[in-house]
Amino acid sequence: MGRIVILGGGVSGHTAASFCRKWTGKQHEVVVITPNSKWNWIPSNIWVGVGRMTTEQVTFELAPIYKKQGIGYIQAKAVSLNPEGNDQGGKPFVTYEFTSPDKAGQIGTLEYDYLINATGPKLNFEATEGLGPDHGHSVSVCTPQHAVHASEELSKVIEKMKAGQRQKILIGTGHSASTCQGAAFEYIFNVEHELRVAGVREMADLTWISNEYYLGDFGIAGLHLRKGGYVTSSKIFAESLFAERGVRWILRAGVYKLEPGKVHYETLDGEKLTEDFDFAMLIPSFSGVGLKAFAKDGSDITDTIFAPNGFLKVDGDYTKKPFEEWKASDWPKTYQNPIYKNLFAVGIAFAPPHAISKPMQSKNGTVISPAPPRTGMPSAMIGKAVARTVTNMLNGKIDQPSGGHSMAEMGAACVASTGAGILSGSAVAMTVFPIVPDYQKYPGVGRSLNYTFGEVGLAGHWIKHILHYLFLYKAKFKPGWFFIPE
C-alpha cells in the first residue's frame, strides 16, 4: 500500500486530494494535513466582506466530507519535511503540529510515498508596519473571519455617512510586492455598489492604491482583448470602469506603513507620500508558510528545496537573468522538485521562476511591482494535473511526469464581481490564454486574441453567483462532482 500526503486543504490541495482519491483505488491511502477545520470558497469572501453572504455560505466542515470520501484528515499545521527519511531508515516523513482543540500543540509525524505541498501562502501582514485587522489599522477579506470584521467596519462607516460625515475609503495592496490585486479590485467595486444601494455614495471618496504600473495589470502584465470589433488593452478597459464608477486611483505605490487613519507609501520616483483614510482594506504580501526541511543526517536543507520567499522549488528555470531574457518556457510543467522526485507543489505553494509583470524599482531601490498570481482556476487545474501525475507514478503507469501543465500553456477564466444584486449587480467576465504571456508565440501582445476577451454586465454577476454554488457542490463531492471543470 502506498500513501499520498497532501499539505493544505484549500482550492489546489482539496482538488488534488479529490482526484488522488478517485484515481488511486482503495489499495492506497490519501491523507490531507491542514490546519483548518473548514473549507473556504475564497472568491466569495468579498461578498461576506460587504454583508451579502455569511461565513456559513462560503465554508463547510472538512472532516465529514473527507470521511465519506475515504480521505484521511489530520487537522494540523505542517512544520517540517524529511524527504530522505532519517538515519534509522524508513520512508520520507512530514512533521506536524495539531491545531484541533483536543490535541492542540501536540506533535505528530507521518510517512509518505508522495507528498504534494499545497499549503498556500502565509498572509504576511507583518511585512508592512501597522497592516492588518489583528494588530494593525486596516481590514482584510483574505479569510471568512477577516471578511466578517470588514463588513462590520464598513457598516459603521456607512452609518457615519448617513449621519452626514464624509468618509475616505482606501482599497488596494498593502505592500510593494503584493499580489492578488483581483480580490481588492472586486472588493472596491462591491463597496462602491453597496454605497449606492445605501444611498450614501455621494458622501464617500473611494481611492484605489496599488503597486501596479498601470490599471488592469493585475500582476499578469495586463492583456489585450477583442471588444466591439477592435483590440483594446486591459488598461483602457480598467480605466473606463474606474472612471465610470468615480473611483480615484494611486498607482506605482509601495505601501510600507499604516497609522490610524493614514497610510505611508513610496512611489517609483522615490517620493514618500501619505494618504488619509477612514476605512482601509489592503491586501498583504504573501510568503511561504515557514516549512523547514532536513536531510537524513538532520542537517537543515530548507534553503536547498525552498526559494527565499518560502515557496517550494519545482521544475521551473530559477536562473537569475534580465527581464528581456525571461521566457514562457521558464515556467514549471510538472511541479516536481528537481531533487526529490516524490515531492510536488501546487497552487501558491510552488515558487514561480520570476514575476509576470516587468519588475520595477524605485529610485531608492524598493521593488514596487506585483508578484505573480497563482490562485483560483490555475491552482485547481495544477492540483488536478499533479494528482494525475502522482497517482500514475504510484500505480506504476509512468516513471516520471509527462509535463504539459505550464501556466504558459494553459488558459483561465475569471469572473470578477463589481457589485451584487439580482437586477443591479454586475461582474467582469474575462478569459486569458495563456496565463503567462508567450511573446515568441504571440508577438507583441503575448497572448491569443482568439481566446482572450472580457465583458462587464449583469450576466457576469449571475455567472459568478452560479459558480459559487457550483464549486461548493463540487467541493462537497456531490454526485457527478468530477464532471464540473476546474
The other form holds:
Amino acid sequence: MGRIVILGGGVSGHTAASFCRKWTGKQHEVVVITPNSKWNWIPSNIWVGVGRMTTEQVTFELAPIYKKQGIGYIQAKAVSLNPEGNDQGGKPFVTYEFTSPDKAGQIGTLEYDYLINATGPKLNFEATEGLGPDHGHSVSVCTPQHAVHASEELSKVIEKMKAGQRQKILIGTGHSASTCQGAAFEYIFNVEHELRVAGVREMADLTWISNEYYLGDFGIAGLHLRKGGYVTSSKIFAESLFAERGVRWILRAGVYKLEPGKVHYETLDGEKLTEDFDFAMLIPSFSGVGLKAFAKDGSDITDTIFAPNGFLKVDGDYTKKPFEEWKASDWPKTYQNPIYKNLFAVGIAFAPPHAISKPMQSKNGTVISPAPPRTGMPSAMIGKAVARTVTNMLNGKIDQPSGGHSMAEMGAACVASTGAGILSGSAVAMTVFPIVPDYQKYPGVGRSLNYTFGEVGLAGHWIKHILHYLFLYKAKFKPGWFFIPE
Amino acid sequence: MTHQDGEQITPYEPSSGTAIPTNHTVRMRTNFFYQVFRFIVINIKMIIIIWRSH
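Alright, leaving the form predicted alone aside, put up the form predicted in complex with the partner chain.
Shown next: the complete complex, the earlier chain at its head.
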C-alpha cells in the first residue's frame, strides 16, 4: 500500500487530493494535512468583503466531504519534512502540529511515499509595519474572516458618508513585492459599485496604490489584445476603467509602513511619500509557510530544498539572470523537486524561477514590482497535472513525470468582478495564452493574440457568479464533479 | 459618479491620455440582450483556452 500526503487543502491541494483519490486504487491512501477546517472559494471573498455574500456561502466543512470521498484528513499545520526519513531508518515523513480545537498544539508525524506541497502562502503582514487587520491599520480580503471584517469597516465608512463626511478610500498592494493585484483590482471596483448603490459615490475619493509599473500589469507583465482594429495594451484597458469610474491611481509604489489614517510608500525615484486614508484594503506580500526540512542525520537542509522566500524548489531554472535573458523554458514543467523525486509542489507553494513582470528597483535599492501570481485556474490545473504524475508513479506506470504543464505553455481564463448585481453588475472577462509570455514563440507581445482577449460587461458577472456555484459543486464531490474543468 | 461622454477628458491631465468609453459602450455593458450574446461568445473563448491548456 502506498500513501500520498498533500499539505494544504486550498484550490490546488484540494484539486490534487480529489484526483489522487480518483486515480488510485483503494489499496492506496490519500491524506490531506491542512490547518483549516473549512474549504474556501477564495475568488468570492471580495463579495464577502462588500457584504454581498456571507462566509457560509464561500466555505464548507472539509471533514465530512473527505470522509465521504475516502480521503484521510488531519487538521494540522505541517511543521517540517524529513525527505530521507531519520537515523532510525524508515520512510520519509512529515511532522505536523494539530490545529483542531481538541488536539491543538499536539505534534504528530506521518510517513509518505509521495508528498505534494500545496500549503499556499503565508500572508506576510509582518513584512510591512502597521499592515493588516490583526495588528495593523488596514483591512484584508485574503480570508473569509478578514473579508467579514472589511465589510463591517466599509459599512462604517458608508455611514459616515451618509452623514456628510467625505472619506478617502485606498486599495491596492501593501508591500513593494506584493502579488495578487487582481484581488485588489476586484475589490476597489466592487467598493466603487457599492458606493454608487448606496448613493454616496460623490462623497468618496477612491485611490489605487500599487507596485505595478503600469496599470494592468497584474504581475504577468500585462497583456495585449485586439480591440477596435488595434493591438491594445492592458494598460489602456485598465486605465480606461479607472478613468471611467473616477478612481485615481498611484503606481510604482512600495508601501513600507502604515500609521492610523496614513500610508508611507517609496517610489521608484527613491522619494518617500505619504497618502492619507479613512479606509484601506492592502494586499500583503506572500512568503512560504516556514516549513523546515531535515536530512537523515538531522542536519537542516531547508535552504537546499526551499528557495529563500520559503517556497519549494521544483524543476525550474533558478539561475540568477537579467530580465533580458529570461526564457519561457525557465518555468517548471513537472513540479518535481530535483533532489527528492517523490516531493512535488503545486499552486503558490512552488518557487517560481523569477518574476514575470520586469523587475524594477528604486534609487534606494528597493525592488518595487509584482511577484508572479500562481493562483486560480493555473493553480488547479497544476494540482491536477501533479496528481496524474504521482498516481501514475505510484501505480508503476511511469518512472519519471512526463512534464508539459509549464505556465509558459498553459493559458488561463480569468473573471475579475467590477461590481455585483444580476442586472447591474459587471466583470472583466479575459483569457491569456500562455500565462508566462514566450517571446520566442510569440515574437512581440509574447502571447497569442488569437487566444488572448478581454472585455468588461454584465456577461462577465454572470460567468463569475456561475463559476462560484460550479466550483463549490465540484469541490464538494457532487455527481459528475470530475467533468468540470479547472 | 456617472460617466458622460468627454466629461473626464481634460487635456494635460493624466487620465486624458487613455481611452474613455463612450456612453453607448457603457450602456451596452449592461444591455441584457447584448450581454446574453457576449455571454455565449466569452464562454466559447474560455472553453477554447481550457481545451488548449489541459
